[in-house]
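Taking the form predicted on its own, here's one chain by itself in structure tokens.
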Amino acid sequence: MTETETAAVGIAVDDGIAVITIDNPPVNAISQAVRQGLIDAMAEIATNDAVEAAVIIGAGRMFMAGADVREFGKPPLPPTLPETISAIEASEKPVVVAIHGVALGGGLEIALGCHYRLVAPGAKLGLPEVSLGIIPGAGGTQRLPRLIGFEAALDLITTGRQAGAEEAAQSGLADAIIEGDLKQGALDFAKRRIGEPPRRLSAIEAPKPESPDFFAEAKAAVARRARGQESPVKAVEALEAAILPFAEGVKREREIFVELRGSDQAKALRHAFFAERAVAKVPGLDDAKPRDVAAVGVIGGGTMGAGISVAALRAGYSVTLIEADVGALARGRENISKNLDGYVSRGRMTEDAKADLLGKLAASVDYGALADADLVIEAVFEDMDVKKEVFAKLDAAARPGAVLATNTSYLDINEIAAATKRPSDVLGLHFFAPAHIMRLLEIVRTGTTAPDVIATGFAVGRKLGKVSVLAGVCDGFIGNRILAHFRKQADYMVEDGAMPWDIDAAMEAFGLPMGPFKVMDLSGLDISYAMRRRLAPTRPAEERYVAIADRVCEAGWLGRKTGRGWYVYEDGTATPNPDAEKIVIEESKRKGITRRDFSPEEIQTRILYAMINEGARIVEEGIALRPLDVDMVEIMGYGFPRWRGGPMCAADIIGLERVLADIRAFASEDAYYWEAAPLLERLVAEGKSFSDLNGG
């Protein structure tokens, strides 16, 4: 055996096969010492006679995660990974690509420009650059449909999603699936590739699709589940050219990977990219540890609450469920049992795995019964009187260092703290329904709250797959305290002259999955008429209020589960309620509103500077660290397009001036609710942008 090294690639020959291991921890990223080593390790062999064929295997715990992110939104370093890929399919000598773990963007480009390729058992391969604004820019798009046709390339490129090894197997992404050793499985099957011509994907035709219509229904197809996102539908013009010959192709998918690289959109999924992986890093946080959870309680079988228990239960901890008495302790039981079966009639859970999570549930109607929990969470009814009530009964039955947290949507954390004689082990984790799928967790500290316990939080939301974000105590905490404003401004706008339908013909046309008075209708309009009449004390003398969604309230009309809201319900379709409509008008007529139109960018821009301006308040008052945490609350909980980055990112990519512009013109209009926000003020004087806040 002889053995050399260069950068991150390392060479082996091992009875005349030369094993070249990508050896650049955690995940073996494509950077250019990768791309040099593999350059260098594919010229060593060509003129190493003692060389028939080769292997590229990759080190740790994963063949390749893609492009080294250090690189991201930099000049390109030479060699580029096409020249890379180019040299590895040039070789005169088999080359065969051992994957476990993961081949994603690059790394699967990589494989693709090897002969042969083989997946160890749970394997996953996949093309996620969508996600990322912009599509493969070495090759995927042209060759992968060589590979296994243009129906399956499209849904892999167009989604981002991951194939597992059987799918890849059974698809031809993969040769083979190797069972126990896979460098040896590798060996092996590259022995028996010694003197065949290598397989050059290149070299062959893209199979023409059945259907002549195949690539624009494709593209409408794709164009209305990306909602504006431009990269998805991007690819599907890609995939299109791999028609052409191999040349002509590569040189048209490199030219609109180098359009989408530079667009906003990348820039805006960049800054999520980084942002989702920030906001777990709290400042000052860094030498507080988590304390030990393994036993979790939680109080309230409800909607929430059986949520709650059942992200706790995936995750690996035992529950103690508690409820006021034994039938809602069954319906409690019932409902995280239902949550279950929707995992099992997906296919991602077996009845036996139910059966045994299920079994690490217990039930009481006795606050004793938490004895032994490490964390207690709470979900009743959004009440402070209840909530401090049960706090208080907590105080007593919880062992000392357990940490008691609050699901509250809007309530003073402090208060509640208050009701106990430990508020520095209390906090908030609210949760966002349905509990168990939605991936936000605001992780929310009072004014006494302790950092281990914050650390603890933290520590809990990654064990259950959220985004955790902190936030401080204020009425709705960062996103219903945006929420609140975002709905205020539509809700102007329909007494000015739109109608709700308009609203959400808009918003969704800006990306959002649902419009605001089609999600109002879903949870059901009675939740924001008791915040409403909860608020009406405090609410500035000086603030326009609107009074439509009241009457229709009042009416009796509460949304789809009264089967009309703002929408008529009938048959599984939604059609606009003729007398909310009446309502609406009758409303502006009697304040002396005349009526005019909005149009689609009106509604979008004045409901993003809406969410922007209150983002810039609620950053300045600390209630958010930085504009990401901001940014990262709204898209993971509230729908907004990931691919605009979040609003304060949104902001940055239309210009802070532009926007401080307009928010004062719309302050003629309505000085009260459109006052600047001091912060945005400030950036702009200084020439500053909310990115400018985020650091690092």
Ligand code: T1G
Given for the second form:
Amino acid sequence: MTETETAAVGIAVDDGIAVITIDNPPVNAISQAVRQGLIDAMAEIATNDAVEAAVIIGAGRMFMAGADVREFGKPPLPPTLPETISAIEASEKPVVVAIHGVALGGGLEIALGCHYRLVAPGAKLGLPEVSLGIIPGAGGTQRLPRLIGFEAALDLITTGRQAGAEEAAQSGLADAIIEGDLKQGALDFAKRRIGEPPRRLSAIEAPKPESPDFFAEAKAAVARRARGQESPVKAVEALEAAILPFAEGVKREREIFVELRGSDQAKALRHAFFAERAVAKVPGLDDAKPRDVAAVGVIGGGTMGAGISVAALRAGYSVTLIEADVGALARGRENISKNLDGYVSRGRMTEDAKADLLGKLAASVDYGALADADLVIEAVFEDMDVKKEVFAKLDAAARPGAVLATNTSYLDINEIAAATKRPSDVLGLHFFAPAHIMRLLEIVRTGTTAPDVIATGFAVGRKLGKVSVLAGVCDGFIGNRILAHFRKQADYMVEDGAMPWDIDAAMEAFGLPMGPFKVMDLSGLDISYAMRRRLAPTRPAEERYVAIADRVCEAGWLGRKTGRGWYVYEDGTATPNPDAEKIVIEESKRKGITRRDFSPEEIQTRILYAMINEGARIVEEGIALRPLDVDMVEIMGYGFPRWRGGPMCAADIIGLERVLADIRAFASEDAYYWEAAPLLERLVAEGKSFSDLNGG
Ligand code: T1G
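For the form predicted in complex with the ligand instead of the form predicted on its own, what are the coordinates?
The next block holds the full complex; its first chain is the one shown before.
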């Protein structure tokens, strides 16, 4: 047995088979050292007569997570990944790859350069590059269709989704699933291949597309789904190049890859990738140990409470639901059961699994049933007096050390906490409807929340599969506070000359899944009406107030539930409501406003800048820890296009100087609203950007 080592790639020869081990923790990212190590290993295999075949395998949790995302913005160091893969594929001796955990991006491309692919039962294979704003850049778009055909390759590459071991074996992506010891299975497999000619995907003739219009149709369908994101559409172009001879196809793939790599969208998506992980890293919280949570109590079985209960049950917690009376309790159970039915009907849960989960649900009208709960989440009516009463009762019933959470969206949690004798155990866990589906969780700390209580919030959020973002107490926390400004701008423009459907169309073109007026119709106009009434006493007298939505609401048009709101809903289609249009025109007239045109670009800019300006205030006040926390809230909770990186990242990409100059220009018409956030002013003066505040 001979052995040589580089830092990241080890090679050991055992009975004629070289075992090449990638060892670059934590995820075996393909750093320069890994690329060089693989090239050296292949050179050694070629010249070492004792070697007759090779196995490539990953050390640690997974095979490989792909290219090192941290190297992306930097000048590439040789050897390139395509060179590395060519060296593997060129081997005259059979090379078998053994995949456990994940093989993603460049990791799967390396696997495609090997002659045989074996997978462990739990393995997941994917090309997630489009989600980073790029395309596979090391032959993935050329080798994959040669192996599994265009349709299957297009599905994997344009969605970035991961295929499991079974699917990989069925599609031909994997040659076999190895049960038991993966390395031993791979060694046995490699031994049987000794002496066989290498199987090189690049040598296979270009496949035929499934139909003559295949690429044109695919491009149109992918573009519709992508909502402004370029990379999936470009991935189809790269795939189309696979009908060319391999050398020409990879050249085209590389050109597209290089073009996208430097794009703003790739920059924004990389930011989102790191931000999604950075939000869980709260400075100063490193030493706080989360409290153990197994039993969860939920107070309130309405839409939110039922959604939270389902999220908790699915994550493996036992749940005790509390309602005010027996009738409400039955309705709460019914809501939970209906949510679970959603999974069953989509084939994502069996009836048995549903029954199991319901078996872990207890329900009671007595707070005494919460005596053993480790965490209680209150999701009752949004009213301070009601919440205080609930927390006083909870204080009496819950065991010492239990974490007490409120799901309020707006109310002052300091005040709620003060209704208990243990305010340091109280925090906000703000879920987004539907709570079992939406991935955002705002974890709201009060002035007194204990560090280990915050840490518990993050640990629970992680177990629920949420992206948790820390926020401070203010009206609306991070997300709804920005939403209020988004809506205000939309209202101002409607009163000044745009129509609600113009705003919706412009914001959908911006990349939102649904415009703000359609969203209001969906959630019910009475919700925001009640909110405006609540805020009326504290609204500054000098602030502009648009009464259009109030009048639409007062006419009884509450949105979809009444068949009419900003739109009229008939036969499954939405058309602009002509009566709402009349109200818009009347209100402009009543205020003496001469209506003017707004281009889609102006609509997008005003709304985006309102979000940026408020986001800057939120960061400056410490409500959000960093600009990236604001970005994650917007992306995960409000449909802000990920490929724009969130509002703060979008501001950096536009350039803060320009953002500030435009805001000042808006301020010349409306000085009250468009006062630039001091943080924005300061960053521009110092020549900095929001990303400078995000930390390493
Ligand atoms: N590069 C660098 N660091 C990475 C990384 C990567 N590719 N993937 C993960 N990390 C870090 C991550 O930031 C975190 O660091 C730690 O590893 C654990 O990650 C030419 C160009 C692999 C499924 O898009 O999907 O190949 O926060 O917390 O939940 O065509 O990470 O601890 O400091 O996420 O177990 C394509 C992205 C590259 C894969 C593991 N690859 N990664 O999930 O742990 S493009 C990807 C993931 C490419 C070629 C192109 C997941 C994971 P820290 P984690 P996890």
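Under this definition, the rigid core comprises the largest set of C-alpha atoms superposing within 1.5 Å between the forms. Please read these numbers as outputs of a predicted model, since none were measured by experiment. Residue numbers count along the first chain shown, from 1.
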{"property": "Large Cα move at residue 681 between these two forms, threshold 2 Å, rigid core", "result": "no"}
